[in-house]
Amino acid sequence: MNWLEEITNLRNYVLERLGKVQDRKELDELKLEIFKRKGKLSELKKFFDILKDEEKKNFGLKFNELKNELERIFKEKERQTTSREEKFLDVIFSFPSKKFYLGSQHIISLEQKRIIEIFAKLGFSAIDSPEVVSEKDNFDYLNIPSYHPARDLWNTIWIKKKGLLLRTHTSAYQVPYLKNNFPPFRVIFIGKVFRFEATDRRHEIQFNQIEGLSVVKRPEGNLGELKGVLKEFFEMFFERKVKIRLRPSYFPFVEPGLEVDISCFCKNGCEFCSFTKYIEIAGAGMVHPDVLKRGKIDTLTFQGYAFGCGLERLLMIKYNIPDIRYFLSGDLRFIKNFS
């Protein structure tokens, strides 16, 4: 078969197919079949390799004529198809539309906003804090010496630039904030922290922490005020009355240090509270004088308290979520429960 017959056959084939096209989808499929890189039109280019020079000119003219004609025909057919479909738009719109899930804010984002609103009522301002911090801010300034196990590779995620790391706690911003602000102030830092540890249903390599810091003139800013602030916050957050229990503990950057427990939701004890009727929920204490001094705060005039707790732990208690890994799973079945 010579090249002229192939051109004629392709033209007849397209015209015949176009006469049977019913909608835009079929038209697009036919257009792709003809004009794609290895489509029927491109197959004709094989004659450029086998024709003699004097025939190539004639073939090229006919090839371009066919290409231009087909493009014009398809353009006209597209216009006709679009016009025909527009006539039925009123009918299409009369049918119920398909419901789409447009997405929503993650439970972490929603609860962060609510926590900030609660603390605002208690006189605390929310402050942004960096996730990449220096070794001094994260450890040295908080009385965590170089031989402390927290500095080991298996606890801390270090980055390539020497002396920098992903913060292991929001307390890393305490001293930088103290240096740049003059008391009195009450602030919270809320955001991601990172621990290089094995994950299970109660531990994750990345989670969110809430850090509270209050520095005011003596004798205010004492443990009695700390207990009252925590009680007010937990009652507003959990929307129920709670009892607060403080137990002595050790944290290098507070003195004295305390473990904070709240009364469990159960009445007679349960597995969640290990049948003690109390749940360990936060760490707290009076800010260590050395930490205040490193922040250039006069410890004879001012004193303060600090507290910290995990946001995911609060949510697990409030919504009875059994596994912390759900928060980062990306599972829509979990996320939609809180949209």
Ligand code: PHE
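Note that the rigid core is defined as the largest set of C-alphas that superpose within 1.5 Å between two forms. Being a predicted model, the structure only gives us computed values, none of them experimental. Numbering follows the first chain given and starts at 1. First, how it differs from the form predicted in complex with the ligand.
After superposing the rigid core, the Cα of Asn12 is displaced by 2 Å or more between the two forms. With the core held fixed between the two forms, Glu239 has its Cα displaced by under 2 Å. After superposition on the rigid core, the Cα of Thr301 moves by less than 2 Å between the two forms.
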The other form holds:
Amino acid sequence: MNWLEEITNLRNYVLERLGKVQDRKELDELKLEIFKRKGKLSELKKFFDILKDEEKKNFGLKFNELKNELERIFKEKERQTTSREEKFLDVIFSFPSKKFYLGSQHIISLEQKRIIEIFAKLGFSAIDSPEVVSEKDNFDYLNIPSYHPARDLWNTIWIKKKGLLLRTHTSAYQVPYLKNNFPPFRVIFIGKVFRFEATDRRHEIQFNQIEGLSVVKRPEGNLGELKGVLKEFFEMFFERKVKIRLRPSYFPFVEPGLEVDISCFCKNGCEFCSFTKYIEIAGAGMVHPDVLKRGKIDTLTFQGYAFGCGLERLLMIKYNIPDIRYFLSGDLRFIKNFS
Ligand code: PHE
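With the form predicted alone already on screen, would you show the form predicted in complex with the ligand?
Up next: the whole complex, starting with the chain shown before.
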């Protein structure tokens, strides 16, 4: 038999067998029979040893032609004949599944964590503080007696049990913390506060505050340090340069009391800062000696400063959020922006 005949025979043989192939398994078997190392195709290679130069060349051409053709035909057939397992997987993967969304932490939780990290860099530890507090801790111990007009500043949610309420500010934990800890310390309390108010885009019945409290040996921990700490914090939080402006103000539990402003994002004044180039951002001051005394702190040796600001307000400024009510709305269109 000459080589051309053998080539033609093999080709016919494969085509005939392929015509009868039923499934992937049979196809794989046939493929192996033809292409394996000592299979039908490589059997033909014997002619490379037998033939003379001129004919060897012709044979080589035909051999490669056949090999390429068969490879192509097998590939095509493989595409048509998928195995039973593959068909099964095909069904599963192509079956339309239910859409589901991966959950994530809420913007408030994420940012609380960030703020705690920033304050850790500044030497402040984050302390857990209760949301249900006594009237004394929230008001009296902070120089806000029941007849004091400053109580009008906060519309309180009272708890039926007498003397308990939902804290109206995180300052409520100042005296309990002072009582139970020896200075020096620098701490922050961060968490929910509650005010019984009509809601609008700037007011919400529940929001979060960040309270800083530092008590260290005199003359450290003075107003200069307070200003520096606030500047560092706001620059890290807003990720930009910030100028701090302190204005005299009144909170009964600090003396002197300060209103803290930061420079606005704009250069020459804008609607947001009412063209003043500064935005009001926090309350602060030196802890009132009465408050320190109630916390059993020796006021001759130690002095303290405190500051407090609203977390939502910070975030509204940072991310340009127009309405505080989005935070508690549960609206996924809002929440997903920050996941
Ligand atoms: N507790 C004050 C408020 O709720 C803020 C504040 C904290 C002011 C600490 C001075 C010092 O507005």
